[in-house]
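Here's a solo chain for you in structure tokens, the form predicted on its own.
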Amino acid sequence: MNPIRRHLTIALAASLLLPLALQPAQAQSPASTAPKPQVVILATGGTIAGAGASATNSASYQAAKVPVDKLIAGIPELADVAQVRGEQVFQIASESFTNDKLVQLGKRVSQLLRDPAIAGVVVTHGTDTLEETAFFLNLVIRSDKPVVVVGSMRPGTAMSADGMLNLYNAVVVAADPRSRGQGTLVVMSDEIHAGRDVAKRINIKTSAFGSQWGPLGMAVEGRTYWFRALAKRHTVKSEFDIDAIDKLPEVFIVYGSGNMSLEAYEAARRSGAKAVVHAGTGNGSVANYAVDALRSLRTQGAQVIRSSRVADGFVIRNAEQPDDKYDWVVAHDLNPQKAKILAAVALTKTNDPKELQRIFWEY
């Protein structure tokens, strides 16, 4: 071909393709015009709804002050992710959560997820007991739709407040189809954690939450990145169902220490507790002078569950104490507060220590 003619042909082709290249991406992809998923934010209060006297108050402030509609209005970018609406379930600091409130919250989450139009639920929560609520929902919500629990370590009035980004990321995770079947999740400080594993590990930093087995993934700039899945039973594979639970039995935690008093065990017995979680030293160890008190509790019908006050690791059955002989249960890798939640849920179905031990292995 003549060189001049060849150059003219190339130029003509480029001029025809240029308008297509300049068209916006959404015009080329009909799928991008599809309706955004619906996400409901259930607000319960906590620091994420807190306010301080000044911008320098990041650790001293009043929790549970800002209503959910104002939280949503403060993050207009949520509209780019999902169709979002909010409900104010409670307005409390999370240390005031009770068993009744756990059941009430769980039933509302379950009710919402039965609606085919709703893709997922976000629960805003104070950080003090956030891990307990997340684990409870992980056990009793019989849906594969994502439930994401989120909080903040600083009130929205503080400099470098973390709540706005945490809530945005939580909605991103709840709206993502890849979050389905992952169990109840906790999104904090850009990380996606299993509600079963996560724990609050420090009370003064925004990076307060961690899991000894690591996060499941990350939420970064409006996208999720997944790296592992939870191996333990949860949600649709759980034998527990919030719709069949109206009340949780009382479970006490007794914190082990040197030279400890046995009065706490007696108080548990007098109160009618159905189980006592012994938050022992090391491998859930029990002081020699406390063994008889725990054995007496078991003889009187209360379950005895050996946990550990140590942050990481797990309790080994029949190590330190002869659990088989005493008819005790070990909490495996669950910290005392999570062992309390699982014990309470499990006791709604069984009082057999062998069954309880199976449940602690599987969940």
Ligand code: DAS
Second form
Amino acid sequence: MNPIRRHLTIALAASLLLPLALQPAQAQSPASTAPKPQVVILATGGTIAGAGASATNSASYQAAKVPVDKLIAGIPELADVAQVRGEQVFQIASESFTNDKLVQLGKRVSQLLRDPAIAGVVVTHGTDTLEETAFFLNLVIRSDKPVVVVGSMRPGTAMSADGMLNLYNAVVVAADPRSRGQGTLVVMSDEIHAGRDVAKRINIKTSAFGSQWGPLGMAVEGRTYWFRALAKRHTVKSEFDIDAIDKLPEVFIVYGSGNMSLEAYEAARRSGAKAVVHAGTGNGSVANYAVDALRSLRTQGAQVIRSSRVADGFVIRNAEQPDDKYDWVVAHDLNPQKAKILAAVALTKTNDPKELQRIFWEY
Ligand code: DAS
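For comparison with the form predicted on its own, would you give the structure of this protein in the form predicted together with the ligand?
Let us now look at the entire complex, which starts with that chain.
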């Protein structure tokens, strides 16, 4: 071979081989050819499946319009992370969730996770009651496989829509073995939150969700980063099991304010509610003219649970009210809507206020 041709041949071979040589070892390892974990996306509706009339409609649009298969087809990058398939469980705005829908969704999640081939489940959900569903699943799903609840604040038709990245991140978290045993998770705006702690805190920004004790970690560019773990009981350590729950009892929330009406307590009594969550002012305070109404509810058999309308902090037992004397329960750091979920789940097992208080401390 003439020397010039030989030089060109070597140069060509080197130019073809060099990019391979420069690839990180991980990319050439056998793991990269291993089948991706299986993740099922259970779709329930919400803004993440919403559609607006124009790209400027970030707040005026219709929720629960786009089917799950279309959401998945819109994010081809999901295939790099997991073998993903979708199931349309509901197509509703989350303010229309009912106890029956919670139970139905929980049973489906549990059934899927019993399949050894499935690594994790993602639930797409409207943001309004996302924190309630996530906490419910955290209490009743007896599996350490990841369950990740995700939503979006803008529909996919809007400029700077947040749903695609949120859903991609949720699948990343659900497919990651490090997400196992962390309880039900909520992924929004790159943050991984404990489903127990997270709450919707602002209704007009994409950074809508926060946890008063901080997120557990972050999902960034296809990887998870973990910083802390939830201290409360959940999933495999829970004493509750969705497979044994067919119905949830009625629990009322009564919102406290100055000059509040006592009619709502009366309505709770008439409806036969099994518990009333008092969303009190400050430290779950009860107005002096409302104490008798609550005490009489308790005497008639309903549980009284003191929570607070203040977004952060926790209610201290026997501080603002003599809970021991009145046989009342305090909601610890759970906001009224989360206290309602825990009360409903707990009441499927016990009607003893001491047991209920133990449950509120432990979960
Ligand atoms: N109404 C809301 C819901 O479905 C919209 C949202 O998803 O943010 O919860």
